[in-house]
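The form predicted on its own is given below as one chain in structure tokens.
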Amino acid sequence: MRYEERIKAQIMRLLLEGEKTFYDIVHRQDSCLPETFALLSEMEKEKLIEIDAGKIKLTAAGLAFCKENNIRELGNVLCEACEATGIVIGGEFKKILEEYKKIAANRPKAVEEYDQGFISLEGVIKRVAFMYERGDIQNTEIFVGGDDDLLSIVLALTGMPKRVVAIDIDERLIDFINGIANERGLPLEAFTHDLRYEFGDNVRKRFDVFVTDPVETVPGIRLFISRCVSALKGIGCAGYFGLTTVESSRKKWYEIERMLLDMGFVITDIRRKFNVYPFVEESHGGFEETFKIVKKLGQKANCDWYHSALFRIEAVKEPKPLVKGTAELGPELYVDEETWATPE
């Protein structure tokens, strides 16, 4: 089955449940925003769906199409207990979540300038729990490249890493992280850094594990991953990052996977829809109206629709960053033809 036919079947199966908004649909199928928008427009022209006041539903012709093509809705098949992540927050992680909630309540608000946005509180705990299960936080030195999520704080709260170092371009985040670290005596430090510039000897080849959430352009991902790779000690070290299907097509995933191979890494895990970005005022919701998709639809989100997959990669060769020296990047760092949920 061709890619477009599979996506169309996914969408029509969802609509068999009842009418949906664009945002209800986009996070439950596999195409990126421009592809989803174009496909729904085509389906409307074919009179398979009807769109009225932002609501999408099947027409009589659409229902007939489903019957003819054996498209049926058979009920939820994903684990509800773990929200399909494979991770349940239990044991010590429940206590850490409660501490993290108190800390995060006073976090700096996300700003449009740096394309900031943080994942859910529970999502951060699940990410750290996954890293724990994979054996990547016990007695390790961990580098966090950009920390909107305050993940460095949660890592330090476990009491398991030797040390955690976070960098970010936003001085507000750095001051906040260092303040918490000093107040609680955590093995954690943070400093400001613009990833367009190389790290000094205090970062290069000093860490066992990195975590980052790159911007979703090819130049941006190449830069973010390269800088984080340069922080790793060598073979056997691991990295974690998030990547969506919302702003990254299959072609972009292909380019990214080639980069990883060229840098000496193998993908050991991909957890689909592992991270959820809540559309609240403090996160993306504060500047949602600047997104291309919102402008095209004339409609803001009605659900938490922006999800990303969690990748774990591991060095099987000496890590080889593809970007060295200063990166002369402007708007193309943040925006391309697929980034419809990024401030323009």
Given for the second form:
Number of protein chains: 2
Amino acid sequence: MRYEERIKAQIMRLLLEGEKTFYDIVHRQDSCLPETFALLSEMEKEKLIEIDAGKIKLTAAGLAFCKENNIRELGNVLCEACEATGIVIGGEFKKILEEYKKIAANRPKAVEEYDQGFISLEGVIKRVAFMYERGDIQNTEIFVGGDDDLLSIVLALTGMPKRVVAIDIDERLIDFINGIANERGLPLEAFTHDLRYEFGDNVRKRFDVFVTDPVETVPGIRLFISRCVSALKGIGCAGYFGLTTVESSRKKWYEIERMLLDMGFVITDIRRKFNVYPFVEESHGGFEETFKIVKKLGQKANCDWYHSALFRIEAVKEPKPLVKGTAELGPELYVDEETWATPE
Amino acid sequence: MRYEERIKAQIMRLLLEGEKTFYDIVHRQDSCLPETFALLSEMEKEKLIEIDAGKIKLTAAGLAFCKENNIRELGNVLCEACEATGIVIGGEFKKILEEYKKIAANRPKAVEEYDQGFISLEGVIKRVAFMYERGDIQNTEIFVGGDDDLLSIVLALTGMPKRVVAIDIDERLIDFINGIANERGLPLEAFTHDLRYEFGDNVRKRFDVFVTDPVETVPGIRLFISRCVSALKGIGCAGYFGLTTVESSRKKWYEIERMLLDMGFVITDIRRKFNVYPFVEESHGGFEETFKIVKKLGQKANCDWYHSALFRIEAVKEPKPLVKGTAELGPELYVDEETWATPE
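Pass me the form predicted in complex with a further copy of the same chain as well; I've looked at the form predicted on its own already.
Full complex below, order starting with the chain above.
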């Protein structure tokens, strides 16, 4: 299988550097967790690698395989200045980062119940900087669908949007965001909403841009994106969201892309590994042991291994949500056979 | 219209820096040439800008408009170290660039007849570095569909692919590539082929990866990509190609993305402005005056304004070319109402 050969080449190239943990490998190759897990097991059976106390290394046979198959390290090609995102925190964004850091220091801790997890502070700023570059925050009304990251606050801090509205299922976050908005007089408001229910007229067709970080199941994404799409005014409006390769295979990406096109959107950007979820206690790290992958390995993370790609989409037709009415969805909204880093 | 507001915001933000030419603007906003042209004309009518001897600047009314609409410069957010591509020329790629520079110094000049144009030398290396990062060049058979850029030579110089095959309609390029391959004993061969005709069994289903820079009309891209797709072995195989926002609107991108999905591919990466076509005599610059935009403006380029996004696609189903058999296409293969930088 071509796909396995490719990922194998990515993994073996890494192991030429020296021994690695599973987590070291995950964030430097392109397959999703169950695939990586299966592939490493297969490589162990083929005696290309040895796994000892959570450390993975090449065997002599593995080294020979690399030679035979032209697998070599040509050196690092990822830009360190921007962590390969292409975006740096320049100009006024430096000041905004300092403000945001102070604010985020007091935010509610991520909880398992809502499968929360924060992208890095710098990552949030870069996401907003990218939106700025596209002309998507100047004088616009922006909808943030789920806001563990407090991205709505950063958007408002730029002083550019006409209005920012954030929704979340978690009341703690809503109170926190509204508190900051009042304290600083920002054009920002937040309210609780469960995305299983449709929006009212205060949200529907009221926004130019949406931002969200959906759950990673196909029904979950269909629902999240549909709701956000229903918030857009019309043609030319844009959406931003994160999607991982960690919990979503290329087949799942394909289903999602078809969905996006069916809703009337062109994909204008897919920026691989744009955002990283740091594995510290305050973010995901607090309930890491509930993840299938952590249970399977019996080993907790030793690095920031969870990352997502940034998608930008733009309506070329009248935006058409694929889900309408109340969604009757249970656990399949959050979990499928690839979501090995989501509480079950 | 939301789209016009967004592009206007991008343009006016730039003009806050000072006066610009049309070309200065083109490469720092997201609309295609006829759209940019129409929008600037409209802004001139609205007296937001003045155009004098090819220089565009904000009027007092334009400045007031920026203030009212919250259009400001927040500073540069594009990484200078990698020119916002995320990729740097590190490790062995530095040596490969030096070799490639020497080789490319003697290459045939771009000609109008085939709508040729070279991406920058550094850009070619970065494209290959990105492919390397994905595991797409290690021990693979790679097909290059049209090779003005001599990318096939760079791929072979890495010493990684099992085999590289380049085709082009231009005999001068084929002779040049084969000459280099023989001289250096590279696993590389080139032959002439007109993509209007199907490939024979020596190409069909023989490759793991393709790379191409298609013309920018929908029928042209349908044909180019179909032919390249027919060269792939099956599921998991990948393709790379460039697509511009300069000659293709978001609507055209939408048609193309639908086509890609219909052929069985997921889009895994869209990296905006990944490659630049330098406007020097040896590249496009030699027949610049044949471009519609240059005729319309009566003004030649003053900067490297023509760039393309890099797409990576991967087959999640058996690859299915949409065009089969000989294609009977005339000028509509090369030119549509958006291709204002293509000889007519």
